[in-house]
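This document opens with one chain alone, in structure tokens, the form predicted alone.
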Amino acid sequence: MCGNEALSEAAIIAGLDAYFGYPITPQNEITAYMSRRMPEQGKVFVQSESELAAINMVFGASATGKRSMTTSSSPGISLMQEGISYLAGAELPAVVVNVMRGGPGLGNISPSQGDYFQATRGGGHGDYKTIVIAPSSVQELADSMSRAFDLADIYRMTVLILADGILGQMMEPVVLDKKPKPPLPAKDWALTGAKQRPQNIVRSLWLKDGALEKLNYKLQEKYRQVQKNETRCEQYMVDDADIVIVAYGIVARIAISAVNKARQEGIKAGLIRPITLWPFPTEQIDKASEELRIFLVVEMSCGQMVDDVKLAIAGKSPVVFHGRPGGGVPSVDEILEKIRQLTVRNSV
């Protein structure tokens, strides 16, 4: 399946009750495939008259304790901040694919890397977090649906899955996971009607003198716990290296390529492949950082995870950034070339 399609049906398996979503490239697969299959299962399917109308669908939806989603791609994504922002002010579960494009502006629709920021750091209004997911194959992308569903539900907040034009359209063999799964948490919390209990509220609006403050302080405990419990990372080859790359998504494939090319050459390289970009591996990538290496960061735009492999090693160690914006994506031989320069450099 290509990836768009494994997301879709992964997330119906997870138990999607609504999608809402409008199209736009390269993430349109999602909104075609999801305007048959939601249907068919007697699944709730919108395609909403904007971006924004679709992000408060979701957020009306989650509000009942339904499980809902949207997806879109960079510009469409710009224009839900508003809304994503509600949902963490009000403490509402929901997952959100970005299927990233080259920007700024409209673009192009040629994979990019380049809303790195924007995921990571809340996107809109007010001090906030989503959980972002990076996956690197289709299978891993197919994955991390039914975990985006149910971190969403264990904490509350929005799950935001961040994948490029490469990964929603390469085809590439997955395994559905279908078993069953275990009983969603109670939500009683969700607005389904308050006969013979006391009245839910859903609100992101807190005009009580404190009481905005009060929440804040509550959702930043939540989000030390997301870090604590959450944090997600694979290490290839990194034990013995002298040059450890740090890549996600996609190019953490091209640079898996690269490392085992300069293995051949006997240049002993490593990844670091951060699996979630919020909660950053801070803590594995600092460890590493405790030997005498060079950080090589490769990303699909101007350098935007370069800052957090920066902070987390804290100039124990140098890091050197490569990157390719605007839809340019980096080979394995042009990552193998900038290894073997810095094997040249580092050992002068």
Given for the second form:
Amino acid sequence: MCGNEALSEAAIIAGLDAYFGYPITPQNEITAYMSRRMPEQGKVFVQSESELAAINMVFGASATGKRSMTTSSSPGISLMQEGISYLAGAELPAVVVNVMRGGPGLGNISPSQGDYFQATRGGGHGDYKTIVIAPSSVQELADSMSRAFDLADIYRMTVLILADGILGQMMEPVVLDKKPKPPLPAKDWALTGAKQRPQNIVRSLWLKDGALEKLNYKLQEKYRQVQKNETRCEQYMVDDADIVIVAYGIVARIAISAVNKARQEGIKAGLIRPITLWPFPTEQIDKASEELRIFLVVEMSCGQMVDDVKLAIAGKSPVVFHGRPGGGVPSVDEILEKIRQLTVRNSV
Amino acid sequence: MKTVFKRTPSLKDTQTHYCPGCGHGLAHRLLAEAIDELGIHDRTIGIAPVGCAVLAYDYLDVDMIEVAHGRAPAVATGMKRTNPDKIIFSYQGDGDLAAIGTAEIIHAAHRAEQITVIFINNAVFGMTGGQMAPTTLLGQVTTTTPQGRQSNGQGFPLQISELLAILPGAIYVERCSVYNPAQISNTKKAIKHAFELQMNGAKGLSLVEVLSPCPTYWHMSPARSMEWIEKEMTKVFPLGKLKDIA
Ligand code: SF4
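Alt. form predicted together with the partner chain, vs. the form predicted alone above:
Up next: the whole complex, starting with the chain shown before.
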């Protein structure tokens, strides 16, 4: 199965009630898959007139307590930002998948990680966050879906799966399992018709003096809980490493090969792979930087996550960036060469 | 003493923030009465727009959501598709429906979504301070048409209900008003009919346009506003059924 199909089936297994989407490359396998599978399951599939409409359909379905999602690629995700901000304000759960492509503008359909800032800083207007999960294999992409729906329901917020064109198109064997659900909070806020209970209202407008400030503090408290409980990252051979690569998604896969090759050459290299980009594994990186070592951040962009790495390290260790924007993919040899240069220079 | 008029339960017992003589209060009452008379209070979900009626949920006592400007028909789609047993309505002004939300309303009708739209046309943006709406009449002075609306450069009044009525997915489109008691009772009849279609599972979108006064930004008295609807607005926006498959 390709990544796009695997994530679709995993979402259905996770109890997806409705899928809304608009075609855009490189994620069209998802809309095609959903258009076939959702009706088979007696579930809802709608091809919307735009990404703007798709995210608002999610908004509507989610407000009634249903599990819904949309998927798109970079330019389409830009259009969805209005809706994602409203979802944050209204505290509605939602799952959005961004199979990133090169930008800015129409860019191209090659893989990219250029939407890191947009994803991890909220993306739309206002003070808010979305949980951002960045899988690095098709299996992990599939596994992320049920976790994404659970997190969305638990925290009543948008969970963004940040993938890229390679992951979406890549074919890998994958095991799809129905996982036991954690106990989820009852959706007593959902709009189901005011039958023998007072009216429910879903809103993001707060005009009364101080009301919006209060909502924002409440959101921030929720975000602190997410940071405390839901930060995930993977560490590979970091303990004795002189050079630590920080990379996420498909780039981390490439970087692991470079780390292994470097080790064969006697260079002590390691890897930290943030799995959640927000919340960012600041503590883990901070801890790794207590010993003086070089941090090499590799991204398919001109340097976005590198800012978060620098913030985590706060000057304790040197941070070097290597990136390829606009559809360029860093190769194993390219990263290895960078590792060599940095470690040679360091030992001189 | 015999009670000849009482507040219907789906309308809250509270003061609205609307200006004196505004049509929204009247439209809310008709909507609430229709909901109660049809006995659908328990399964109705309403969508409030961005505009003067953004706080409609403070006055209407049914489950409600407030959504981004113009997006109500998309939100309604998400709700109705996942809850076919619920009665879904959006309440939208002319800026919301005929300007920023044109794509959403056209495509909801185009897909024959089984939702009901209450479209309040008062020919002006109220909430933001009286700017030109797509439905502003030619010559009408607004804060963004200080010389009066000119077709050359500002376009003609947009008859969006006529546009929608030609779509096969729109099954009922009627333009009503509230400028006299007969029109008021006809508006309520239209709203009820639109809901009944949805209750009966009729395959498509029903829309009731209501020509409604905005005395504040028409710079007229409430009484004069009603006259203006009857004499001027209905010339450009003729009342009547544009389509009814029932
Ligand atoms: S500005 Fe116009 S539409 Fe808005 S509340 Fe006042 S009269 Fe009504």
